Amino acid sequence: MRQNMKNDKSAILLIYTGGTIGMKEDSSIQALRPFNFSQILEEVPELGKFAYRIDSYTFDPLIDSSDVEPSLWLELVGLIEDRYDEYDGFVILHGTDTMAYSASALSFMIEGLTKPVIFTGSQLPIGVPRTDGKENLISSVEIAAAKDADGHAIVPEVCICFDNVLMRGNRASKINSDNFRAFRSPNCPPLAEAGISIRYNTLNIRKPESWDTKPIFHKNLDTRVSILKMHPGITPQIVRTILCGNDTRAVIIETYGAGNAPSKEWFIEIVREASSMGKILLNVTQCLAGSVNMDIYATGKCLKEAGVTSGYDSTTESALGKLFYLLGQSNDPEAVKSYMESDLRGEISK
């Protein structure tokens, strides 16, 4: 589907949280510093060619991507909720290191989204000659403003826009630290691709049940989740500490291949012990692409019988955000497990 150009009255809120994209060189100190996003048209004059109203909001203090915490997600959700009726779309400028975590979390925290929430950033500051930031920003703004013939948002989802590709936010992962194509979404096709024109893959884009109902903004998160990455030589002490910790309600187990883990009896016993304590144990694969299937191999079947829940083709970032959200909604482990195996926001293929 080609972009509809009837967006002359669109209003976009540009939210700068921090990150590389918002930097420019200060010649007085010979160093990079954040620029004033209220003057965004001076830095990216190409945006002025769109007939949109573009307002900006800058977090103070700015947040380095490595310092992102759930408190930032709560602030972002609160800001979008407060301004939801004022704007047709939201573009969030964010550091790349934790962008996939933030996009995943917001996809679950906003239920019934009817407008685009587009995360973007850059590998090089917007103030340097070879920056990828301008193109990422321009494409994100154009997509956030895009409407169909009925005046509805073409992409009413939380997304990541990077290097001419629009990805569902809870399906993307950062896979490269020094290439402009920093993100991939191997288990979900792109929602749009920007070339000479922006082509929307309409069949892959999720639509709300109702365009007239305001979303539900969920702000209760429970972050008592740990991640256990399986590796050769892992010890019983490490596994027990992570799976059976008193302050942990859920553990994401990053397994091998299609969901396999050691077949040693001590490992299965600890898994059974953690499950009997009411811990939610979620199986996701370490592979960049593919899905967990605990019915193929004996080791996977042992995990399933011991009480481990399948994460199917969830990314770790998505699984974390989904657990934070669901644990904040329910104290019932079985209910959370059931929802973890359900597709809530397009995060798994079922």
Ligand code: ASP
Second form
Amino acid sequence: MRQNMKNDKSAILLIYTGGTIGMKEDSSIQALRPFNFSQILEEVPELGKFAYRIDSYTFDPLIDSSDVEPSLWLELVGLIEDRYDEYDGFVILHGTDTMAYSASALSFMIEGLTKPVIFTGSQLPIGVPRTDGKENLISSVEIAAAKDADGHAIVPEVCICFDNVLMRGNRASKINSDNFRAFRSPNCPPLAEAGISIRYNTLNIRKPESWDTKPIFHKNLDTRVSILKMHPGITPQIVRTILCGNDTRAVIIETYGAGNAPSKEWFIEIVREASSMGKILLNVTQCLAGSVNMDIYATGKCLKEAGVTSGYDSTTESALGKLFYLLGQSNDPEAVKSYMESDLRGEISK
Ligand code: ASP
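Please move on to the form predicted together with the named molecule, as the form predicted alone is already shown.
Everything in the complex follows now, all chains and molecules, and the chain you saw is the first one.
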């Protein structure tokens, strides 16, 4: 869709959690300090040109997103649930480092979303001259407020908006630590691109089953998940410690290429052992793009036969959030495995 139909009465809640975007030069101390979002219109006057009501909510304390914990996701979900009827869309300002984890987790924690939840941030603080923060913020607000001719949100999804590209949150990864194009969504096309106007890729945007039903806000997460990244030279001790540890219910195995891992007997033995202990072992590729397919190579087939579940083209960030969410819903490993292989929120291509 090329032209969005703006509803002049849209109300947006801007939620500020921390990160680089919220910094501004304080000339009195010649240093960066967190920006006061209660005066958002004074600080980013461009937002005043929209005829929206923009309220803000600031987390206390503000955090660098490297300190994000699932407790922040619970707080965000609780806040969105409490204010859901009051606003047409939500914009979450968040540090870029763990933004893809947070956006992924929220996409699973909110089921049946009918309004946009847009994460954004920036590589340069909003108060410095070449900041990317203003543009990211302004585009995010416009997208969060955009409605179609029926008055429904154009993008009722959890997304990341960065450098003029709107990505599904559970498909994006941070891929660059200093370029303005910090995020990519290699396995899913952009949901929108901001140029002279915002072009919505409506065919790729998910719609809720019902516009009239309030979403379900899931707040039970089980974080007993770890990640094993395969690499040449990995030892049986390390693999056993991670796969068979008492404190894990699931392990994401980051494999090579199309889902391949060593075919050595000791490795497959440990995988079988972990699987027989009821652990969920999820195969996700280390490649930035493409999918796991355990039927192509003998090395992938061995994993499948040993009880490993396919993560298809999931990002690791998304797999982690999905496992936290599903393990919080069910004690049955077989049910969790089957949901892991199902597309719940557009997170995998099947
Ligand atoms: N370390 C910062 C954070 O993630 C980086 C950023 O915001 O870009 O909070």
